[in-house]
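Okay, so here's just one chain, in structure tokens, the form predicted on its own.
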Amino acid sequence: MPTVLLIEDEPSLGLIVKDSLESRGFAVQFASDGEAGLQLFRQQCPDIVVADVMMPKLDGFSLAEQIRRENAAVPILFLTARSQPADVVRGFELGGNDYLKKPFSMDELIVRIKAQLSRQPAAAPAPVGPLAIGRYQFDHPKQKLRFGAQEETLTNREAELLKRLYDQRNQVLERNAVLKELWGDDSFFNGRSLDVFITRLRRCLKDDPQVQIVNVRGIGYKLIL
């Protein structure tokens, strides 16, 4: 079921669009301003973002600019009463994929959403069974890390961080990117929290000397297998 993040500051219109999309097989996350929408985007990882342009707290163009710093692939469709050529051009320059002028029909919106989703590459099939990290077995969905008969339960954030390190194994996982994805921003205090989690994961993996998480100064971390 495709997930739509709908961000619209007109409550009545937002609820109508949300109900209509849900009745046609979409899962919908709804926010009524740009800041709340950005927070939901980071939490939910939607398949597509449908956002009004003129919104309080964070307008649609600024929202798109921030999303594009964190995710280059997710489609962004703007809903707006503004249709001047300069506005349209700016929306595309900031990373928008499509532009629908208000008032619009639900049928047209759904056609536009489906068109954007059809252009996205198919996701790679998820690995079957636990992931091998040296002599460890990592069950990401269950947040379990096994070494022989020993089993440790990771916190959600530890499991998500280890999964990203595994996906980028023997390559650099950029510090700022993982902070924005898992913590929401790359502030100093969140950076210190990330350092603590890296230390915890090193401790969890200490029984296999062939497995290392190394610092790449000024850039991020690398899981070496």
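Whichever C-alpha set is largest while still superposing within 1.5 Å between the two forms counts as the rigid core. Source: prediction; values computed, not measured. Numbering follows the first chain given and starts at 1. Compared with the form predicted in complex with a further copy of the same chain:
- Relative to the superposed rigid core, residue 51 undergoes a CA displacement smaller than 2 Å between these two forms.
- A displacement of less than 2 angstroms separates the C-alpha positions of residue 113 between these two forms, with the rigid core held in common.
- Relative to the superposed rigid core, the position of the CA of residue 103 differs between these two forms by less than 2 Å.
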Given for the second form:
Number of protein chains: 2
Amino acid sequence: MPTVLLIEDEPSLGLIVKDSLESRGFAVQFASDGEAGLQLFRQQCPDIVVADVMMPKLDGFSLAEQIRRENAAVPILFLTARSQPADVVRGFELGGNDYLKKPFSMDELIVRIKAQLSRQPAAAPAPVGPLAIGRYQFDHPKQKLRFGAQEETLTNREAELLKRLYDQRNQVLERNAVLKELWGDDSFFNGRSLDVFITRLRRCLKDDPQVQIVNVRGIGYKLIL
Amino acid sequence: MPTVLLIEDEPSLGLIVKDSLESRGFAVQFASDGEAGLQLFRQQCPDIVVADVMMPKLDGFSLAEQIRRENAAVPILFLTARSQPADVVRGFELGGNDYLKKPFSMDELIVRIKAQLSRQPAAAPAPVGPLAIGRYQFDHPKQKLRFGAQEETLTNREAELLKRLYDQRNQVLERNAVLKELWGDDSFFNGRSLDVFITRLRRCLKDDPQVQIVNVRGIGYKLIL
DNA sequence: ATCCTGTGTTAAATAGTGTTAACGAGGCAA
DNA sequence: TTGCCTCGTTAACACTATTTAACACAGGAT
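If the structure you just shared is the form predicted on its own, then what does the corresponding form predicted in complex with a further copy of the same chain look like?
Shown next: the complete complex, the earlier chain at its head.
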């Protein structure tokens, strides 16, 4: 359920909009002037801000400026009786994302709010779920590697090594770095051990030809996706 | 310079908008009906589509539907005399990104176009597909070189060297520069090593006589396509 | 022409890697 | 304890990438 911060100084209009939004499944925070709105914004971190432009204490444009200083991502939608093109331009320049002139229909407001929310990039950039390695799914903490229906359990060393390859995917992962991290030192024999694990990971990953672990002689390995 | 595909059936309005956009630094492709617009879209892959809704042959909504089927990312901005809320809703539901009612000011249109473009996430972060070297396809990260059906795997050094030759294609790639980049220094023996790799790349590329690695005595090599 | 340097090419030498299998330590259950 | 299992290591052998060496030739300068 997305949260909308609504800032509007006309009580009657504010109430109507709030009710309409709530009836469509939005959680609505309401403020009736810019200052109260800013305070609420800081407390609630809403998913989108819908603000009137002409308001007492702190007008919508100044409010937007302040919000942008603190948060570059949250969409801001202006709601206003003004219809001067210059105002619209100013609204966008201050970091607004849309501008709706009064009178407007609730349907249009809602659809524009949805349009803004839908473009929001993956809000949770790292839900630390399984990692995608080609067509494989790799769950590092669980040490599981899935290819479609079949799942296999990796040993600890295999998982740690694959994780490091993944973190450096498409770049070279240096032998010495891994050896010191996982083995503690980079002696000759440990180096051979690493080779053995590379072989094992290659066999695990053989079902997707897109995925390859290529050797960079004398330096290390590269995981290619 | 962003490319705008403008589709508008009123010639006078279309012309005005086109000129205004061009004067603001946009490249404009213009079509006066939906079918022509769709065709132009396929040819030009514009950065944004600005389309009238009521048009002969193929209306703006149907056009948007078709475009979305082929490209989920490009922003679509509707431009229309209709002002029924239901239309606005329909426009967004079909995958439109903004909806501007006539009459509108050019400033507002431009600012809304910019708002759409600016939110475009680095659309193609790195589609870095295979590079074309004559009739060969060279996939640098995968170190693969394909000639028609047959594919061969290059060693790391071969791939790195070929990449540098490609980046400087039809220009001289200096011996010293490559030696310092790939070998770390430019001693005599490493120089001979480089010669050996040039020989091997020549053999790899021998099937297309168009492609040649020519020597520039005392300086370096040139990859000719 | 003659010399000298830079390059083309091939082959041998070396060091780094691929792969498989055997081994040994530790865990766990009977 | 014993037996069995798993994981990680070590060993052995095959193979590959890169370097080094060797010889041949091309181009420019004296």
